[in-house]
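Given next, in structure tokens, is a single chain: the form predicted alone.
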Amino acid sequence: MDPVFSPVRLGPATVRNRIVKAATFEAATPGGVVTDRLVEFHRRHAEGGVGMTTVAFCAVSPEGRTDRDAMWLHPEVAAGLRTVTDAVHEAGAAASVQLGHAGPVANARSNQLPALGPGRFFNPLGMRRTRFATEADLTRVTAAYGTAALLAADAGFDAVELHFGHNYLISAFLSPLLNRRDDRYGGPLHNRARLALEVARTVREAVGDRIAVTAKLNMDDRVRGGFGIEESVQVAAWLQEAGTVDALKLTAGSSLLNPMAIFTGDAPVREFAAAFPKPAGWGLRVSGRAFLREYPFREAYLLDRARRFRAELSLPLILLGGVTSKSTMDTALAEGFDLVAMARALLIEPDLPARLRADPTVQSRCTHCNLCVPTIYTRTHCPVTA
């Protein structure tokens, strides 16, 4: 069997093939709460051909939603997210959730609620100030990861995947930029990486073996003085070694000060101010080229960071970032990582991994112009094919 279409055990779940739909917050979930938009957005990637889809972003608190249409999650909102899974298993696939707290990058003024960070800073988003996260909130926030761990189980996920990217709380206190705390969670990098870890550990003690746990790990934050990939690998071995992840997702930017790092390709600028609530979108008009960084994009353009965490860890590892052929699956898999995920070539094409599967010669329709991005404001899609 062809190795991209052949099953994989990711912990306890098994998968019916490598490619994961990656987490695209689908703005399908008004004052976060379970749709039919949100179903038909996933049964649609099931559907499909891909071996995993992945529901984004779920807050596991309210103060941790990107905004006040993110969802949290709490037993009314498992309830809903049952028919998300449901229609994702009818279709042959597995389903995971993103679970995370948006800490600094949280618009407090959307949640009326503040924002956490490891200390305090300006968020141009909200325009507001984060409040600096006292042991208590990290308790809580802990816990409540746990909660939303066993209730995404009970929901009947296959997975859950905790977001330690992009400058979101987690990301943010590995950060020696942003978080220059002085107690047990600043300072050097195991007291950085403490909250990290501790909630993988309260995710897994949560959920035991029911589910499979998979955590999005930045490998470079491509901000001067933020995390970078020596202390990634460092964290990446420490999860391996308390075997409270089953997998890592890598990835790297930050959506709090390089957010097209993230991406790579265009930088649409004037449709970034469109989606912003003013003031924001004014300044974006002004100084937006200086935010939204262009980086040209090339596939895989995290497979020469990713290579390095292959090299020194035995952990599953999946591979993000402009994968979009059958080359380049063909490729990563044969240097020995275990999936690859996608993201907006399948919003141009749900359908792509069927289609790759019966001609693998396949050319995705993306052109990386990132137009779908500010969609996740609206009704997350590719305006190219709308």
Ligand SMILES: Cc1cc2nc3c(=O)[nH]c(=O)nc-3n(C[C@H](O)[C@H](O)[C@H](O)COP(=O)(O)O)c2cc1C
The other form holds:
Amino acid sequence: MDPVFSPVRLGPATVRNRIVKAATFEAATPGGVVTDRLVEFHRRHAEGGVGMTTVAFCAVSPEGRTDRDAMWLHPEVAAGLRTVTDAVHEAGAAASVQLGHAGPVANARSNQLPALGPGRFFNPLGMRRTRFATEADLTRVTAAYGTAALLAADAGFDAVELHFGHNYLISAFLSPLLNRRDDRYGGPLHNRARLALEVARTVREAVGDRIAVTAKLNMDDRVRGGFGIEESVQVAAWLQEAGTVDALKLTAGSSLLNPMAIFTGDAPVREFAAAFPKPAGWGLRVSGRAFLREYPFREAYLLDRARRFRAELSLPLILLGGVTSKSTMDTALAEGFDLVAMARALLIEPDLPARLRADPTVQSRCTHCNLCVPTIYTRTHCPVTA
Ligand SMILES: Cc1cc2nc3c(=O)[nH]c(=O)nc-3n(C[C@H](O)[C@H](O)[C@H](O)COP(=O)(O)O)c2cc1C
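Next up, the form predicted in complex with this ligand in place of the form predicted alone?
The next block holds the full complex; its first chain is the one shown before.
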């Protein structure tokens, strides 16, 4: 059997093949409520042949939403999410939900709640300063991860993905640039990693072996003075040692300080500026090129960094970033990655996995123009095909 289309165990879950639909905030939850559009979005991906789809983004608490139109996982939302997991399972795929806390990336103005950060700094999206997260805040947020994971298991998810990337709350704590604290959560790496490790442990204790626990970890913030690969490999090793996660999905970049490093490819500055409310939109129009610094796209652009993790860990790893072809998937599995994840290539063609299965020479139509990225402020889609 073709390894890409062979099933794999992910902790207690079985995934029918090695292709994961990576998190792409769907913008299908106005006011934080599950809609039919969210169900249909994931049904299409499941019917398109992925092994597992990822619902995104689901905050663990109200101030952890990116803005007021993101979900936070409480019992009513969990009941709505059951319709998503049922639809995905009906089509033969597994379902994961990305659990996170946006931390300093949260739009405090939209949420009408202060954004939490390891320190106090300015967030241009909400045009407000973050609030210093006290130890009491961190205890509450950590417990909220456990509650949310339990609700996710009850809602029928096969896995949760803990967001440890992109300078969202936990990733901001990992960053020596953003985290200048002098308490138990700041300073040396084992202190900056405390929140990540405690969250993973709390989630594992909450769900036991009912569902898989994965984390999306930054290998590198791609920000001078930020969290980098040496420290990230160490954090991954600690997670492995603790036995609290079943797999890591490896990412890079910072929604706060270097967003284009997450994607690489073209920076759609004009479209971003148009998507933002004033005055953030005005600011982007003026300084967009500096903020949205471009990186050339390369197939599997995170593979070089991810190889370090593969060499040093035995934990299952999911390769992400510019995976668009069957030959890249073959390479990833041959190099010991257990799964691959795709975001943009599946936004333009949700049925790409099924087509690749029928004909491995099929080429993705995604041109990494990134015009899909600003659509997260209205209805996430590929505008090239819409
Ligand atoms: C429209 C869009 C929305 C995204 N939303 C999220 C998100 O909610 N959470 C997250 O961790 N990553 C998000 N990402 C990043 C992707 O999961 C992925 O890390 C990135 O696009 C690189 O993968 P790709 O080259 O396969 O597109 C988003 C990407 C896109 C294009």
